[in-house]
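Just the one chain here, laid out as structure tokens, in the form predicted on its own.
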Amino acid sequence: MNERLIGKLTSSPVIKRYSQNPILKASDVPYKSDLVSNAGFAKYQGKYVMVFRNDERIDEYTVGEGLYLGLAYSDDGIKWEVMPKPCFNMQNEEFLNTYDPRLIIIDGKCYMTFAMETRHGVRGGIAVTEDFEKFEVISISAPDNRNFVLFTEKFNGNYVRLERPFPIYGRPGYPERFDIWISESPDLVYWGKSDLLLGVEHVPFANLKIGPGAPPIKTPKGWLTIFHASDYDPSRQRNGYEKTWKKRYCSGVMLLDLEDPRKIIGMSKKPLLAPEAEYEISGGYRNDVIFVTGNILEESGEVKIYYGAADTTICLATAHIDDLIGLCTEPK
């Protein structure tokens, strides 16, 4: 497999990182925590809510007692108070752990998508809650699929989600070439009408895999959608816990049609966020990783963009919604 090398990448100038990043780290968690990352975010019942991935590890290679979801609240979306116990974990004989949630509000309820490692493959789930204490699990996919992101509205009576299946045998010569797909459902349980939305080959700053990031934001111009993109370079030195870690994760942005999200109106040909800050490129579990899993559009037009940094902490960046749309619609 001869991958096209990507080279140096930088973040878009419309992005502003929060000066006091990270906004959450393991030492902020009042129970056992070695790493925090990849959280879902929403404004719900007058509060900012974060459901985050919490890792307990035996050593730098091995998940220990748990990989599950913690809960935090905030009045401003910046300073967070972590609740005294985790909020969600489906661990049993079949389900090994739960991670990488996304949150979306539909009809006054908070829906959470999440990933799971099971004894028979990687799966994705959808749950709903009104208090973050009790969750009703609506559906869990067959292997291998995850990175589910829901739209806030139905299209022609159906729910729609973005997803990232793992077609190990589907891309000859590319054992880790994964793309963004789109599916729909009448009830959040049965999913079908699946189509490819965006392929790795369509993203200039990726050569390995892409996947959904934060839930799409509805704007007058279209559904603003942040995704993640990974590239591989065999010349990279060890860069984190894993001896063979030679990947980099960036985030991109695209605009989907308001009436038909299967249509891409435009996409920035450059990354929205690329690893550059010290807490993104060094001292982490996996360095050179930015993994956006949440965004909140404020009344001012500011978008709070939340991301996991180096698979170790949770960070914040901001941009104006008009600038983000402009990245997707600028002349090619």
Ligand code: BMA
Given for the second form:
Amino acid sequence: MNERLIGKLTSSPVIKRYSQNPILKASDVPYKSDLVSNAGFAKYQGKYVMVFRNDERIDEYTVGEGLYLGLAYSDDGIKWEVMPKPCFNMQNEEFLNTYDPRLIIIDGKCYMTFAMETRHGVRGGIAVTEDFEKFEVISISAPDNRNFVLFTEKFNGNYVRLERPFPIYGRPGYPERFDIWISESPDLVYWGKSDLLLGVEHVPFANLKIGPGAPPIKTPKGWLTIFHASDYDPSRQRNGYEKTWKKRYCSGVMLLDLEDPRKIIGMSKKPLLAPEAEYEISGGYRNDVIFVTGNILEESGEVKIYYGAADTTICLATAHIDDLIGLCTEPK
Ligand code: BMA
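Hand over the structure of the form predicted together with ligand BMA; the form predicted on its own is what we had up.
First the chain shown before, then all remaining chains and molecules of the complex.
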């Protein structure tokens, strides 16, 4: 079971939430939508683009099944126009849904990673698109793995991804004790050289599981990498309209070596973002959830950090890149 419970958590002082959050909610979507969350973001061909998770509510307590991905564009990364139709849907007899996309530009093409529930387990996928109308699916992993993020550059000729397998057997502790792993591939199809990157026990604000969040940002000091960290407290009351929700999701930040992303240079011991704002802690499907899945570094040094709030809306926070690096490198 959990060795320790995590008490109150607050966001880092370097974080500024956008005053008019959320930046996207279900009522902004011109087709059936009850919740939006966890979206991939990129600057692509002169526009900001977002591919978001679109959920439908099944009953008073449950959301799911009809999950497919929606598309929106923006001129400033803040105000978004949702396109009339969803852009990605792989549902069939075997594939139940796709969710939690991330967008990564490599060599001018937009790659999208995503999770999918299938009749035979949760799998992670990688697709590529040049227009967000046609997606070529490059590979889908074996179960149980998800939360893929790709680096924007290759290392020694190989693509590199962070990922989050679910080792439910042979991992001491609470059943959901999951960590961040790193793998590489010559072609985005065959993945190997897998290693543990960060164990949940090394994150002071998690007692349950951690996983990759947004795609790593290249900086002169290293790859700035935002991840999610979850804690569980059985004494929490039901917290959201899902009947059993007792977890909390924060985000953390670490810096990986520029030449060898398998080396962690530093990690903030405190959360980068913890649920505090009204739209993060109440009124949602699962309250107390911050799930960062996108970030964009602007020329000014501002980083736009995008996250799903309470699994219900999409929100924006900003921080200066130097401050984010500082959180990872400050003396312990
Ligand atoms: C994770 C994923 C995310 C979700 C988060 C919080 O396990 O399912 O899609 O946002 O839980 O509910």
